[in-house]
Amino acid sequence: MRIVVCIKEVLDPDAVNAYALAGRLEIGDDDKTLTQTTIPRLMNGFDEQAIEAALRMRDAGTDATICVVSVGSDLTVPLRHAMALGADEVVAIEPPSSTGDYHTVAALLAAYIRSHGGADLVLCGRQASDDDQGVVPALIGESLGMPVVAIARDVEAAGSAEAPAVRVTRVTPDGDEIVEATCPAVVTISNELGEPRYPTMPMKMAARRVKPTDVSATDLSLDPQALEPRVVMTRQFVPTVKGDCEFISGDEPADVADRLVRRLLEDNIVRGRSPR
């Protein structure tokens, strides 16, 4: 089974969050870009879990080659990390220009998969923690005519070597759902999959010498129209949060608790003990 995992490098969302909460998140003169160089770049967490899902399938005995691919420039660090985790091949696709959107990214990823060995299974993170859009997996699925199984906590190989399939546990608002899809298929991975592994020291050392395979948009012989952005970011800003917190204090926790409950009763927010 050939598994292609699509990953994205993002700004560390925790660092962005910390700056935003401190009111110090900076946006550059272009009105779009977060400029703080102290915010580290790292692999999108859900994508790391997508790699983990692929590795777990292989650990469970599935005969799988794992190819990790990303669109962007300067991707050696995240792709070496993918290699250290156990990928068999890592690929960097250089976008034709910096003005692309996620339609461009999806077109490039789909074209790569179509023209470079195909895929029985495409794994993606459920969304990227920078734009939170989560549309690339759906667009890849449409472009390649593959079904998309969204928001999975577990993926297992099913079916046979001749007719591979995947059995997927999805996290739905009504609890877990177990589905099966015939390969090729796209599956998106959610945080419920659990912690991804750390690379071992020898794997890390070995990955230090790896050079990702470079693929350019021209190698993919794509119709230029397919790469045209449909969605153009024009501005980014930090929304304001209005605060009107009234602090409740007292000498002992018991006093504070009594005061709070009294306030909630006065405001008609609680009615004491529930009827049940």
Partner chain sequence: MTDPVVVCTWSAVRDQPWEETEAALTLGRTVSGACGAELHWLVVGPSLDEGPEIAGRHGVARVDRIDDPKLEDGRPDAFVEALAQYCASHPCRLLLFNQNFATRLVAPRVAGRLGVGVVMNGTDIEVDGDRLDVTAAAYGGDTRVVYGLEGPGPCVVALLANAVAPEPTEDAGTAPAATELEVDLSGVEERIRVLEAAHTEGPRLEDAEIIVSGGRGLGSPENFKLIEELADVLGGMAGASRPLVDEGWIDSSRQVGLTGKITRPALYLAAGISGATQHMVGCSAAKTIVAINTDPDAAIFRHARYGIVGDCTELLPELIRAASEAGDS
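Now that the form predicted together with its partner chain has been shown, please provide the structure of the form predicted alone.
Next up is only this chain, free of partner chains and other molecules.
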């Protein structure tokens, strides 16, 4: 089974949140890009769990080759991490410009999969931590004519060698849902999968010697129109973070509770009779 895992490099969300809460997150004069250069870049967390899902399938006995592919200009950090985790191959696709949107990314990923050996299973994170849109997997599935199973917490091989399939446990508001899909298929992985494994030091050292396979947009023979962005960012801004917290004190816990209830009634947050 050939498993292709699509990943994205993002700014460390914890660092971004820390800068924002401290009031130090700044947008440049172009109203689009951050001025901070010290925020580390890393692999999107959901995508790391997609790699973990592929590794677990291989650990369970599935004869699988795992290829990790990403779109970007400098992908050393995430792709090296993917190799350290246990990927068999890593691929970096150079985009035609920096103005592409998720349609551009999906077109490049789908074209690579189509022209470089195909895939029995495409795994993606459920969404990216920077924009939280989660539409690229669906667009890949549409482009390749594959069924898409979203928000999975477990993926297992099913079917037979002649008719491969996957059994997917989905997370829904009403509980888990188990579905089967014939391969090839696209599956998005959620954080309910659990913590991904941590690479060992020998694997980290070995990953430093591996160079990704570089692919350019021109190598994929795509129609330039397919790479034109359909959504263009016009402005990005940091919302004002405002905290307004009031502490209610009292001599006894019952006094604090009475004062809290009175305040909620006065502010019309709850309705009822005032405590005695």
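Positions refer to the first chain, counted from 1. Take the two forms, find the largest set of C-alpha atoms that superpose within 1.5 Å, and that set is the rigid core. Note that the structure is a prediction, hence the values are computed from the model and not measured.
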Taking the rigid core as reference, does the Cα of Gly250 move 2 Å or more between these two forms?
-> yes
Arg259 CA shift between these two forms in angstrom, with the core used for superposition | 3.1
